[in-house]
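Taking the form predicted on its own, here's one chain by itself in structure tokens.
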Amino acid sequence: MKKAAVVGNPVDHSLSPDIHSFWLNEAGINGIYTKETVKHENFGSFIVNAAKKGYSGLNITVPFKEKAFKLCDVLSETAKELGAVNLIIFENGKIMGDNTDGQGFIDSVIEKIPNLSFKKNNFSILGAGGAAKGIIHALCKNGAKNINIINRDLKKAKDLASSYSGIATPYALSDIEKGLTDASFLINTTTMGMKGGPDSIEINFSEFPKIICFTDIVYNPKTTSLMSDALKSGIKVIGGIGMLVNQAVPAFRAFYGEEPRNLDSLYLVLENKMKVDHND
């Protein structure tokens, strides 16, 4: 039985078990996906040892994404500029780490937007953490060439856009509106309006009739408040649940050797567990 798993603190949240085991079914595949809560001390060890307890790989989540980066043997280009790792495979006795992360997210947006041309736009990005590292670097790999980072630290979002020098500019929160200008994407990257995260801010998508679309990384729930307030505006918006699925199909393929089968089906049924999840 091929065996794999999500590793994390906190990982009780996560909807991968639910999204590999809806392909290993639709697969017939004789195989196994689990979450493991690991201790951060523990981190490690369990990463070493994984592949002798029969996984073939792993999927890594906060807090352990550069943890995991620094114990892998082999690095995919990706992965070494991001300096994070979210998905580990075991294969020849060496541990090979990868980032699906912003590939996922790109992948989501164009699944929305089949004819989207990313140097014909302006990107604003909310937040300067690990998700917005990874979906700047996927946006220059698809050729975005303005992009500007608001943050409410603007240390981090100015040490973040010195790495996308000429494309990046950074702002902090309280400058919003300057980083709104002239966008006609905006991407939140941050928890805002997560299920048991931080509250929102608020914007009055009207004042930036620039922006087209509003896309935010946060899958749980369905629609956020900001994804509620563009609504409004009539500005198209999209959800996480589209980063969070198409950054697993590599993962997928990786542990089990098959693609992914019926996306349609699945985002139907992720939908209907986080209403069953909202109601408990």
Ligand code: ATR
Given for the second form:
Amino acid sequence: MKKAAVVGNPVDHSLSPDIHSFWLNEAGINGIYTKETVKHENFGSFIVNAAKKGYSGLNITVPFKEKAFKLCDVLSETAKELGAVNLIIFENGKIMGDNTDGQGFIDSVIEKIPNLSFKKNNFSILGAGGAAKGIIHALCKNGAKNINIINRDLKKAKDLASSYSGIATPYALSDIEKGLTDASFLINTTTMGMKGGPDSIEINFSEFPKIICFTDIVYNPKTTSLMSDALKSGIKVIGGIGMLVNQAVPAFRAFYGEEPRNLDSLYLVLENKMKVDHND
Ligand code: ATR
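The structure above corresponds to the form predicted on its own; please give the structure of the form predicted together with the named molecule next.
Up next: the whole complex, starting with the chain shown before.
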């Protein structure tokens, strides 16, 4: 039986087992995907021994993506550039690391706007943490030429922008108006508005007429308060569940050797699951 898991601390609310189990079932594969809560001090030995325990690969989540990076024998270019790994594959006795988060975001946007030109749009990103890092890296790989990074902690925005000179400009969240003036695409990568997370700022999108699309990487709740703000101004919105599903696509291929099937039904399954959890 092919075996994989998501490893983190905590991982209780991870939807990855629902995603992979759905695809396993659809493809009729004799496989299993579990979630493993691992203590910080045990993470290294868990990874090093996982192949022996029969895992074909692992997804790595908070707070272990940087630690996992350091344990890999072979790294993809993306993982090298980000210094973080969300996917580990065990192959020929080696630990191979990749990072599929950023491209997962891009694929989720292309799913909704197939002809989007990354070159021609101006992107503004709320946040400068790990998620922002992955998304900015992927935006650049896909041709983005203009990215504003807006963050509560300006220093973090400046540090991140310095890796993309000529493309990225940092702004403090208190200066958000300046960071949004030229934007055609706004992406929230912060935890603002997440169930159990900090309250969100409000944005009056009608003050920024160039913005055509707002995407939020938060997927629970399905419609965040920033998405509601955008909808009020008639702006296209894309929620975070697509990024979660699309980052899992290459993982499923690598773990089980088959193509994921029936994404439309999967989205319905995940939405229903979140509704149930929400009423807990
Ligand atoms: P992730 O890996 O998911 O990006 P992270 O690295 O902890 O998580 O980053 C969280 C992001 O959410 C950061 O940009 C953080 O802003 P700071 O760098 O200023 O801390 C942002 N964030 C978290 N809580 C916030 C709040 N209440 N208001 C604004 N931004 C917030």
